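In structure tokens, one chain follows: the form predicted on its own.
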Amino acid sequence: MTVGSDHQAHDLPVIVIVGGGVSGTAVAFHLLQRRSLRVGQLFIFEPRERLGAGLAYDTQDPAHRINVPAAKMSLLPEDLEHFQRWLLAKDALADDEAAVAANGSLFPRRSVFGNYINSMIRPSIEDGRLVHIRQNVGRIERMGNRWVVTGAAGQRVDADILVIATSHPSPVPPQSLQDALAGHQRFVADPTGPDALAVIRAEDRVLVVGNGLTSADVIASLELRGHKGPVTAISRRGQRSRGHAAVKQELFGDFASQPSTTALGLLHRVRAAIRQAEGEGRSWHAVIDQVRAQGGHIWRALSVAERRRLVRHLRPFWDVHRFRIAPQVEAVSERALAAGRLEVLAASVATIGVADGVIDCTLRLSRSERSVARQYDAVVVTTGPGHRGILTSQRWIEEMSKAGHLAMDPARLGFFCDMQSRALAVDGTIVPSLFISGPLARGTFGELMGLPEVIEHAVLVADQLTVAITDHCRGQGKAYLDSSAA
């Protein structure tokens, strides 16, 4: 079945968005807010039943909570408390007293935020302005001036403009773990899947490889499932994601007026600002939040070589301070540490093997020549998305890469694009009518992982789509504004 091929009758552009998580849904939402703009047809390919949830907010695990206070999460950048007001208006926390943190901030379950985004886009589906195609993408080809997008179940859309807003690629476990544990029933290579932790028994000894937000979620989920066995969480530096400040912090420092041009220079400035902030009775949170707010200016001032140096050496420290744990999730880890059930090590896996279902493991301790031998019943990988393998993560992406339409950005964080979020080929030339939305554009834009930045970027992409629609219609000699609109 082919749709979108009758556009010649009205010469208005057909737009396809691949990915209906927060990034793709936010682009559609903000594009459709421009009611005076005439769009031929707008489609989103998303296999999930509801738009707006995506990988992050589709989870039904009650232990998974947003890790930013609700008052700072919104689909409307100009109205940051919109989600919090929606929560109260819908009485969405009636069965979740634990959502209220000690300082009064709200940290609802992540699925609730997915419900919120879906409620905002649903009217556009119901009135037909947005078509949700519940399929994964199987293939995307360039034919003439159009993109032919074919779903896994065969539905085809011929598009004038294409937006790639796909989810993070799945985690890629270390090769040694894949080789040794591929057939083990309690090897959880991707804990983000539904009931991925159901294979772990209450008394199992568990090794968690990774110490970030996903690791904290896994530990909280295991406790909720009644797990009582010992847990070892490892990472090369032994750094755990930090918690939120006890009291609200105003932004502190200035890293944008004269931005650092080297990763080392930036590190020195951040450390100096933290010392100054602490001397004035503030916490490091105020400085890190300012770095985040000015992230675009900071990133643009760095050369490609310095961006790579920052990613290689400083990103692990940035991640544990930038991506903070919800207080409720943090409390679970703190209880487990206090009880001796959780051990956090700066270590890596040196050797691993299986004998009679038991996982024999040697952990090499970082910054030391020592190793420790341990036995586990289960291993969970929480090393995060495999962004470096994005070009081979899905067949259609690999095919577009081979055709020259998609390339890895120089910092190797995602897709190559310009400051208008237009996709770039390997040689830096613009790929016509192809846009990148969401975290996979962060190699160009820098800080683009948190919800506020993702929404702001979606607005930018919607702005650029407006320009592209205008150019398309002018090229057709047609009006691109609806004269009946206010």
Ligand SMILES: Cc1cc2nc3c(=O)[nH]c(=O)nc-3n(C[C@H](O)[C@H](O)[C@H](O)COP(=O)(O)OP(=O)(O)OC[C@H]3O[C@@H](n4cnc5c(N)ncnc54)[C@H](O)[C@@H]3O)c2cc1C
Contents of the next structure:
Amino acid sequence: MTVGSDHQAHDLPVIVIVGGGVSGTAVAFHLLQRRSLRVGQLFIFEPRERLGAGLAYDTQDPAHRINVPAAKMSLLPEDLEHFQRWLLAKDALADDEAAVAANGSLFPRRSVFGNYINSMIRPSIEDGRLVHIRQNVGRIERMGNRWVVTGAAGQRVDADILVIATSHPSPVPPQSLQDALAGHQRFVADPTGPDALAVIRAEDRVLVVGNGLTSADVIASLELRGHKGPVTAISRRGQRSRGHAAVKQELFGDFASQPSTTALGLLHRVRAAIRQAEGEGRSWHAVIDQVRAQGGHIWRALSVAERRRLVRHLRPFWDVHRFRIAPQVEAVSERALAAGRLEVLAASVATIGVADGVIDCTLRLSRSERSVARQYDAVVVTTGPGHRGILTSQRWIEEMSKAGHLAMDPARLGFFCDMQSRALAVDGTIVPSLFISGPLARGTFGELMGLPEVIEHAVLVADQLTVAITDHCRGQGKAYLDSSAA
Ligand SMILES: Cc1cc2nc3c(=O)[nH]c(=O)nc-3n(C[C@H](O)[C@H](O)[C@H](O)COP(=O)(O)OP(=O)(O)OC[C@H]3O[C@@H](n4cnc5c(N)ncnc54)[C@H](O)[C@@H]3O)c2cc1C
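Okay, that's the form predicted on its own, but what's the structure of the form predicted together with the named molecule?
The complete assembly is shown below, putting the previous chain first.
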């Protein structure tokens, strides 16, 4: 079935958003907020049942909590407490007393945040202004001025404007683990799948590869499932995601006026600010939060070579300080560490093999010549989405890249795009009517992973779509403002 031609007859553009997680849904929501704009027909391709959940919030695991306080996770950037008020109005925490942290901040289950975003977009689906096509996109081709988007089940939409918001590719386990453990019943290569941890038994010895937020989620989920066996969590530096400040902190430091032009200069400046903050009785959180708030300025001041240097050397430290663990999830890891059930090592897997179902491995300890031999019953990979292979992560992305419509950004973090989030070809020319929304645009915008930045970026993309829609209508000599709208 093909759609799109009807709207062409009316000379209103057809817009397709690929991916209906928070990014894609927020773009649609903010575009549809412009009541006086005749948007045309808007489609989102998203295989999940609910729009607005995506990888992060499409989880029914009660151990999975948002890692940013609810008061900072709003769909409306001008009304930061909107989600928090929604929680209270819907009594959404009635069965979840643990959602309230010691300092009063709310950290509800992640599925509840998915419900919130979905509740905000649902009216637009019900009144037909947005069409949710529950299919994966399988193919996208450029034909004349249009994008022909074909779903895996055959639905075709001819679009005038295309937005890619597919963000997080599936995790890619390290090749050595894949080679040695493929087919092992308790090798969990992707713990984000529904009930992925169900294969792990209560007494199993578990190796968790990765030490970030997903690792903390896994440890909390295992505890909730009654797991009692020993757990080893490894990463090269042995750094664990940090928790939130005990007391709410005001932002501290200034990194935006006269921003650093080198990664090293930035590091010195951040360290100096932390020393000063701590000398005044504040915590490092206040400084890191300011770096995050001013992340766009900081990123823009760095050359491509310095951006790469920053990603290579500082990102592991940035990630564990900037992506904080929810207090309830942190408490589980702390309890397990104190009880000696959890061991966190700076190490990598040197050798691994299976004998009679038991996983034998040697862990090479970082910054040391030593190795330790261990046996496990299960291995869980928590190294996160495989962003590095983004251009080959899906066939249609690979094909668009070969056709010159998508390219890796110079910092190698996502798709190449400009400050209007318009896709750029390898040579830097603008690809007409193609926009990138969400974390895939972070090579250009800098910090663009957490929800607050993702929403701000979605508003920017909705602004740019408004420009593209008006240009499209002007080109056709048609009205783009709805005179009947208030
Ligand atoms: C596990 C996890 C937990 C997180 N928790 C938090 C948190 O608590 N607080 C916070 O601030 N940030 C959190 N984040 C950061 C997260 O990046 C943002 O909050 C936000 O969810 C990003 O949403 P997205 O829509 O850009 O990406 P995604 O959630 O990855 O959504 C992309 C969507 O695209 C769809 N898709 C992919 N391919 C296709 C295709 N071919 N056709 C159609 N659809 C397709 C997918 O099904 C998916 O639903 C978390 C991230 C992860 C991975």
